[in-house]
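The chain below stands alone and is given as structure tokens, in the form predicted alone.
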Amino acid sequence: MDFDLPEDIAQHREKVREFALKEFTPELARKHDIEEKFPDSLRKAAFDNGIVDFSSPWKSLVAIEELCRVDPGLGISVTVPYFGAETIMLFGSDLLKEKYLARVNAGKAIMGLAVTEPGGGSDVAGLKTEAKKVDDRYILNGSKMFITNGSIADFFVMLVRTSKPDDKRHHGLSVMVVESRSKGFTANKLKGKLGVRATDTAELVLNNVEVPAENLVGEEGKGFYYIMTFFNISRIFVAAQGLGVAQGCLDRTLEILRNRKDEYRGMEEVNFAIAEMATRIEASRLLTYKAASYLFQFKPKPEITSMAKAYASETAVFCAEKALELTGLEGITGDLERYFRDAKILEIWEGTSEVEKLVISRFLTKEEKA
């Protein structure tokens, strides 16, 4: 077993940690985070040195974690922009493909996915935003609440209600293309968040917002098994900014270690702490990998997929936590501070960790049942 990933995979994991040192300074950091204002300007750099690489599920993967290594905020920032293609790649119409993906992977359109709504992030079966067929078009009416992207998106992946649901409540979901400039569709930016403030978020609400019926994703309802499917995707590339967040934060912390000359550093404790995160950040990145190789060659393992994402987002909280720890007013002073703060939603997005343990346990025992 070669745990060595291919020369073109590790040359493509050394140009975009290239990229990011040189573009990622500090006080741009700083800058975004404070005013909390999405780097266009970065999301196209990175798109015209090609830093985001669609030809490559891996590289993309070493991308996210690399970016993230160095700036978790500006880092998620310049890879959301395609956030939720997946969906429209998979199970989308040619004209779809053609209308919107085509502009998304030419760096002329930013997109988003709209699944959370106000009264539930997890329970995505209980979603409540409606969508009545009337004619050749769909009528919309409901609200998402912390969507990626919201204000700044042309279109968004949205999952809504196309009908009532039998004895199983996520029955009657479907997914449909929703343009952002459309009658009646309204975001509204939110500010003050814990942290990836370089990130732009929303809640989105919709009046009477009229989408062609060519619009929907697929078949109508099943909506549900889409979003699920492109959740066992995504959940390998949140793992994988918990690995950069994680590795980002024992970078900075050894720096300044190094640098102290007091005895500190070389205490027993201090020495445990961080090889318990060095430890950590390696189990997290070979239970990742693995997740991944089952995904890229067709053959998705959901609980496999969930520890990955599961424990590596718990990883970077826990190394944030600990660099914090370690390196006292140097940490809360400089770059670690926002590591810290970055690092939490990492345990929430895309299916917080409770959400991830059921999806474990639930894989096992239908396993134990078997």
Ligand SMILES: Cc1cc2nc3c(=O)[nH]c(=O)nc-3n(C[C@H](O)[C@H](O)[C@H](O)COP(=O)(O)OP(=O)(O)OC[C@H]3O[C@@H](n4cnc5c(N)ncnc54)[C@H](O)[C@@H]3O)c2cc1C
The other form holds:
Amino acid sequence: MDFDLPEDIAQHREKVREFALKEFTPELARKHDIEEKFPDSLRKAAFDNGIVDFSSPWKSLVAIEELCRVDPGLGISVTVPYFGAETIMLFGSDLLKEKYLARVNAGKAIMGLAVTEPGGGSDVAGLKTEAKKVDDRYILNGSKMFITNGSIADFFVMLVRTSKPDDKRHHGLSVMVVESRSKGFTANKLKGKLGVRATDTAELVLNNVEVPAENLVGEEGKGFYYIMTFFNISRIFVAAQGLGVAQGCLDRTLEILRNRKDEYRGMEEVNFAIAEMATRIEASRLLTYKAASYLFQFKPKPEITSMAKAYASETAVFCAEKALELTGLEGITGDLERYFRDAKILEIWEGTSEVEKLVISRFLTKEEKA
Ligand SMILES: Cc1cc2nc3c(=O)[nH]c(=O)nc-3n(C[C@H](O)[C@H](O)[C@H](O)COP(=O)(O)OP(=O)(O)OC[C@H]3O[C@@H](n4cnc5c(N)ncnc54)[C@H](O)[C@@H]3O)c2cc1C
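In place of the form predicted alone, the structure of the form predicted together with the ligand is requested.
Every chain and every other molecule in the complex is listed next, the one we just looked at coming first.
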């Protein structure tokens, strides 16, 4: 068993780190956080520099980790324009890949994934947005909530109800690609969210929006399975976000402590807290890389993925909290307060920690029964 990354992945990590340290200045990070403005020129720069390389999942993973380590808000903003792409990649027709994915892969379009509704995000099967088939098109009515890239994306991969459920609530759901320029489509940007304020978040309202039948992803009625497959991929990348945030908190804490001239630095409580942060980060990294290793070899283990997502995001929150405690006023008035707010979001999106624990326990009890 070799715990070192292969040379080309390790080199990519270094390249991404150099890019982030040069481009993500504290001033820029603060500006986009305060103004809640998506950094589009930074997205283009990251694309032009080959920072986000989706031809290699390992490169994507270490890139997300390093970018979030330097700044979570900016780091997530430059990697999230592709959010939902795997759904089309795995289940979409050649036409959809050519019509939509090609533009995203060329850095010419931004996409999003719309599942959550105002009534709640965890109960995916309970969603209410309706798509009625009329001739060669679907007519959509309903709304989506907290959608990343909501007011800037060109199109969304959207989960909608195409027929009433039978005995199973998650039946009758379908995925389709919905263009934001469609008649009857409105995006209302949400402001004032706790963290990752450089990312764009919006409510989407669909009022008789017409979607061509060819925009259906895969088969009608199988949408729930497609989205759960997607979450089993994306949760590994959220774990990488958590890992980056946690590592960034430790980096900044050590830097602040190094500059202190008093005895505080040598105190046992301070050293123990640092050791605890570093240990949890290392445990998160092992779990995340293990989940990724299974997935990238096409042998996904959803329970390990959920462990990685829950543990790494909780580690980010733990490290952000410890960092503030250890650095006092300097942390609270500096960049660490932003990490603290950003970290909490990771425990919520793409499955709250409670939902991840439900997935883990379901797998364990299923195995026990078997
Ligand atoms: C910044 C941001 C960006 C987002 N981007 C997107 C996006 O791009 N696309 C998208 O579709 N969604 C997005 N979301 C939505 C996100 O996925 C949901 O917030 C999340 O799934 C939780 O849903 P909810 O907030 O409606 O909480 P709810 O589902 O209402 O849950 C409320 C609380 O109850 C708990 N809970 C719920 N069900 C159970 C249960 N069965 N057992 C135990 N506890 C339970 C939850 O853990 C949570 O603590 C985003 C959210 C945020 C904050």
